[in-house]
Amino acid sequence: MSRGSERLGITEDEHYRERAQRKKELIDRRIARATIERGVVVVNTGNGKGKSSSGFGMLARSLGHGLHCGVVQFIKGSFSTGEEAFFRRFDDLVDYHVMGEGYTWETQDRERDIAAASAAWAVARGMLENPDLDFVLLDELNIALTKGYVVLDDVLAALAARPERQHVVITGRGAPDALVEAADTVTEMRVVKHAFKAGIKAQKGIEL
């Protein structure tokens, strides 16, 4: 029993329940105030692992609710991934496009990278105009934006004009400030440790 509980003449269990009850009342008040129902823009950025993984987790959650979804991968594309293999099984609910040609240090061709990103953005823009899509994942779009392959103002305009109930998740390190400002939810992943720095290659189910 804590000293504070002893002074108040209550048990530790009673003190725990009181704190939990106060927390519940606070959360319930916040939930009651959250009355707006519309699509949200989520940005996952930062140098840490988990940006795309989180986006694909939300894609799985959306599919669990029977939502119609679209996916455009802006950078990845030179190798197969587990998420692509899995989500292509849901072709009745997922419009899946792998538009990248690999990381820029692999292609070593700026014009080719710009052309690939422009083609990917054309598909993505069509998704953002499609009222039949409930959820859109634009994987690694932030990289295309920071490198200037896609015009930021075009993206911001398309996000602002999209269907009211459509959710959009954008991933990739280096999210531009204007996109962060326009988003509803932003998470920055921070590196603490990474197996690759210890010489462990990318693993199926973890990175691939």
Contents of the next structure:
Protein chains: 2
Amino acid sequence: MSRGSERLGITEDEHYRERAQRKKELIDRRIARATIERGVVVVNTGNGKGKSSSGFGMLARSLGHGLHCGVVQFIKGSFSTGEEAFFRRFDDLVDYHVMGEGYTWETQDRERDIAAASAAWAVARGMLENPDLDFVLLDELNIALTKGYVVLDDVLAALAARPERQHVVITGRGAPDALVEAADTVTEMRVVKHAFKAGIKAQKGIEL
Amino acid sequence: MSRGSERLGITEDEHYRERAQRKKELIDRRIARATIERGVVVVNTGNGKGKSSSGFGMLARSLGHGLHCGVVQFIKGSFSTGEEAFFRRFDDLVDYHVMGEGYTWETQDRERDIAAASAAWAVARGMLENPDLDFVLLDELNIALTKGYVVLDDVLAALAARPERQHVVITGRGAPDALVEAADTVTEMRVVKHAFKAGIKAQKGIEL
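Could the form predicted in complex with a further copy of the same chain be given as well, to go with the form predicted alone?
Starting with the chain above, the whole complex follows.
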């Protein structure tokens, strides 16, 4: 049975190849079915880390492709001055606005928070009407929505009426149900553990 | 009771300020307790979107701060050529390696996958020993770990022995328990919904 033994000798690789082949066929079928070409709305929500940084990662992707991008930060400091410096190397492609004040517990001034959110939304709405923008990042918009500083129906209407190929990424905890419903891709970032709770300061590059 | 009515008139703002003040005190106490300054290990896992893009967002943050960064992509194509072009604008700060082959169902060649993962790990290990690197992104390392192409104990040992101030971000679904245990911050990206399932092609800037 030497032939059988030889076959046994390569069984693992063969099984590997067969499994990989089946998986490839499955995925190829799915890719073949995914034929729609249009802008998508992506929502990153939940209490975990990575909502904003994933949005800025997609911004990096988009800039890498030479897409024209707009960014509005609804909370100042959610993505730090570090990134502003970073994206300044892409002045040719990105329209970058840090509009909001700090988090509400920092400002402690409701009127000022509302005024800042309204001004940020005015800029954001202009971007959602601009056919020259391929990618729009509305960082921490969900916070302004849950606080009621920006009207959800206005956002839903602007998303529905935006240029067909424009991508929009919206971040922040507590995404409203109707926004989740309207979005194409929604991820919940769930905390498994966080360094801050173990007494580690916020670190440059990671949180700041 | 006109004085009372006046007080009622500003009640909402006052309550807002009081709540914000209490929250600020709580958060300030937490910040005061978080005094440890050291490099952290961040793990992004789960089946949802945003694991790699969040890692690249943190890379953007780090570059914005002028930190010296290393990147190893264990799966070619997990973050596309678009980003490579993007990060080429930061040749002065980033050491960027796309080492892996495609996903296993694309290569269908176990030996080649193992060889590629081993070569990628050799570069990654060198980065974890390099005190000049402030930030290291090991994109899709978890895939290589769960497949057994890279030895978990080697990774844990290299993380434990790395320069004290070096940050490491590891992405990929299926993070091994011992890696979660060793990490400082772990997020599970959970799928709520995905455009691909609705027949929408992978889009430049979003997935590609």
